[in-house]
Amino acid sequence: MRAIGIILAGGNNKKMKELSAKRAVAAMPMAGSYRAIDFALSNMTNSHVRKVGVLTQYNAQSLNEHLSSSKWWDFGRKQGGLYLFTPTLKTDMTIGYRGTADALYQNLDFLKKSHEPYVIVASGDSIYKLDYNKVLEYHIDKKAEITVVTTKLPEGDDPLRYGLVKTDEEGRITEFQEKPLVAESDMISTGIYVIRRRLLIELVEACIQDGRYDLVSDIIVRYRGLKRVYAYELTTYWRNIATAESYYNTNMDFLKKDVRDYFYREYPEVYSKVDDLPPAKYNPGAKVSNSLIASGSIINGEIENSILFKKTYVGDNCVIKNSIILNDVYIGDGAYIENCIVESRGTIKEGARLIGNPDDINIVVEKNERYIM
């Protein structure tokens, strides 16, 4: 593969609420078995990109825990690797990444000290499947200085928390307007990009000493008109989590047979850490109708639409609908759980109800101490 691939993956999210409170969003549980940023490292792999860097910043911890073995992802080898880049004391006295551009200033050296030509850029908190080197051949074709993936707004969403896109007859794009006030287009920036590499750094530069930060809105939105920044659009399914409702509706999204049989059935696969677990125990009584159930779980009770992550116990009698429920969560007997998101190592009372509204999915965090027999 011609190109590195760059992660960004440090941003705080204050509209993942009380998700994001303990870890990035790149680390969010996904599907059952997943953290987010693992399709971005998948899709690197199996494009073949043999170097990786991930930038972060904001509850790095989970993260950094997660990616502390790169063999996962096919990392682990003499040419190439994953590498993990934090923000560092520097002489200027600059703690911390101040944007986007400035994250990839700061690391500037991992991008001149490499020889490949091409650069590939991808945030860590989406879902998605794609061949980068699909995008970097339409990239060469175009002869585009910058090339942005593409999709069209997937439906329910809030177009105004993209980057929204025009583009001409030849795909070069015409206008781009980071979350607008009002939207004039149902074409969004996906936050994937293909640019030479030598390029890149000149422009962060240039960047940098103008006193702007942002990879989006000050490099690619502002030289729009200047150099040849084209779109390529993804048509397969694509999600963004960064919102407490995307993430729930993602989610649920794998219940879906189509969705499922995509990411898990089709080639090529989705890679991630694997933790030494027993398969889910189903003791008498239990009853599950479309819902996953990760390794490591117990379950007594009755699940209903609703995911279950790994090492969750459900009591007796229990009643779960319709939610989430993050790892290591206890959940006491009787207890009743609909439109509910519960926080990891949690503990459910007994007789404990949770209920939320579909449309304001309930965000639970419990840290009663826990009581196992």
Contents of the next structure:
Amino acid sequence: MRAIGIILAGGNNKKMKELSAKRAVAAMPMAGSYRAIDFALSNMTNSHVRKVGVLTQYNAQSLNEHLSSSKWWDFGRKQGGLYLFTPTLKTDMTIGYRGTADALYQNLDFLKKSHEPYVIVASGDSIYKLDYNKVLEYHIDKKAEITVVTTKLPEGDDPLRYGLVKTDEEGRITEFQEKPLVAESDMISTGIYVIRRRLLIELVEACIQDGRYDLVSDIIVRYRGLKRVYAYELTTYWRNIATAESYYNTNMDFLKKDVRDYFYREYPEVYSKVDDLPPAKYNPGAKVSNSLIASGSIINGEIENSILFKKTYVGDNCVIKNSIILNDVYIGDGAYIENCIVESRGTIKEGARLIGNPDDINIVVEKNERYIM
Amino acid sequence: MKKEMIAMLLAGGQGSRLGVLTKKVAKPAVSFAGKYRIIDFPLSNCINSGVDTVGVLTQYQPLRLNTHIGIGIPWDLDRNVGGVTVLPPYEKSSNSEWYTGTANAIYQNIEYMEMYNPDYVLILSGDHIYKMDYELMLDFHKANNADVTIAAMPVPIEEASRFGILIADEESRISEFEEKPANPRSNLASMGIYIFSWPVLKAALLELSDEPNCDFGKHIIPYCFEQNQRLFAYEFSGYWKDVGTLGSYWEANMELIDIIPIFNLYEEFWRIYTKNDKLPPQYIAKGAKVERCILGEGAEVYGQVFNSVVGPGVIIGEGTVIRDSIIMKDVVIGNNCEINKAIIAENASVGDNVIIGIGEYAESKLNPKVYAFDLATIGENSVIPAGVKIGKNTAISGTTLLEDYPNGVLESGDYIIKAGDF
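Okay, that one was the form predicted alone. Can I see the form predicted in complex with its partner chain too?
Once more the chain from above appears, this time first in line as the rest of the complex follows.
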């Protein structure tokens, strides 16, 4: 393979609200039985990238657990593998990465010791399928020094949380504004980059010497005039889930047949850690409509336009509408849940009423004692 | 190399009483409870009991079994020392033969067992549904200073003549063993699970090596009695089901649907493992209805399903109503079908407006001993054309066309078996 992969999975975002208390965005459960990072990891393995480093920082425990074995994505071979880079205590007794470029700098050996000529950098919080080889070919064709994968802003999403890009006719990036105050383009950066490995090492070293630490603003944006930076446009489904609203909407997209077929049934597959759960069970009284139900769940009540992640228990006479119930939630009899995201491992008491607003989804974190047989 | 106890799992049988379900796969590889295969139960029992060395003896149609087991990753049986090993019959410099009986199969793999220098050998069969801690059985074997321990469970006396029956004293020592007796004198049935002290088993296998079709129940156990060895009955009181017939197979699946099933797959303790090749959640469409069912990963339901077991990746079309049926992995069912009491095996496809399970009872013309229980049984990769009607006690295998159905109907008791599925 001509490239190694780096997945930036350290990020957290205040806009995830209570959901970020527990884990990095890349570890968020997605689409019923996946986690966000599965999409980037599966793209890597499906593009035959054999060596992938995952840079973690913020609350990495969920992520570490998820990545405890690399076999699910078919890494862990004699050549290549999945490498986890969690910040460690350094000689000056500081800990943590000061930014994405610093994260790369502190693990520069990984880049230096590889022999593949290119690096694919991807973020762990986006939902998409992409054969990175196509980007790489484009990169080589254009004789680009950096290629940024761009896409049209998804409908209803906020442009100001992205890097906005303008290109010339050739596809060369002329303007690149990171999280601007005013949106002047609807072409956004997806946070996926292709760059020659030696150039990346050079740029990262220079960047750190200057006391700058961010890969995007201090390297890609800063060098856009100096280096040949090109845009590769992704035209298929792409969503970033780093705000509570987009997280909710992206999950709900999977209730649409075309999105479901694209990710669940079309080649190539998205892989995830296997949990060995029994099939979902529907008891008398179950009434399910336009919903996704993951394995290990037991359903007694009524569910509409919702996504139930793994091992959800829904009691008798419950009503769940337009909601997302994350992994291993127990919902007591007679509970009513509408427009909510229920955080994983929660226990909802009998008869509870949890109601959000279609424009302001209620994030429910319930830590009640659970008594089950 | 030393392992205290290794397991030998007999998985070579065809299971001919499962009819078209085992036309292309050995019985242990037949799917069960939506996402599992029958062999997952003994394999999971092994790893959960701390038995990490398992020889799986295969013979009849082993392809599905081989791909399912692989190197044992799903059961954590990919080990540096031990783990799972698939043992097919092999050619020898003289006297090459197939496995001619259960004990003969074990005899032909003496070298495999010797490799691990075991104190005890656990003999299992690949066609039972149960959860059992073999370690407790081994403790029992040791405590009684036994040579052979046979797991046994009480069965209704009227059914006892279908089993090997043990007659044991108060200390559980077995005084007599009768294979399928006409007039059973006890209701303690052998479950086909044995622990042998290895020197005893080895001696018996070598002594009986010339016995034609050498079998545990018919030859090895009687031989052990002759040698005055200490045989004990280990009484098991949990759920155990032989799914050897279409009726018992269907029934065992249906029992899983109960609100709190006797055989509970949802317990954290004693998990059953399988090769998961599907991950996505299942989708239940608007207007669909699913009640008293279990559904596998990635299934999509647009119609109505009641009292059924549905495997991974199945698609059930709009307006279709399914009751009391088993639909296995990746089956596609069209729109506006009506399906009652059917077993539809993997990858089959059913066209629109098909009605299955109609008409009055009629005895099967193909094999009344196999196709009974009013079930319509459809083999894997079969194709059912749109608009046909299919009766009870029927069997279908292969790609069928409209002209195979006289007036569009397959009457109860009838069958269509097409040769050559390629």
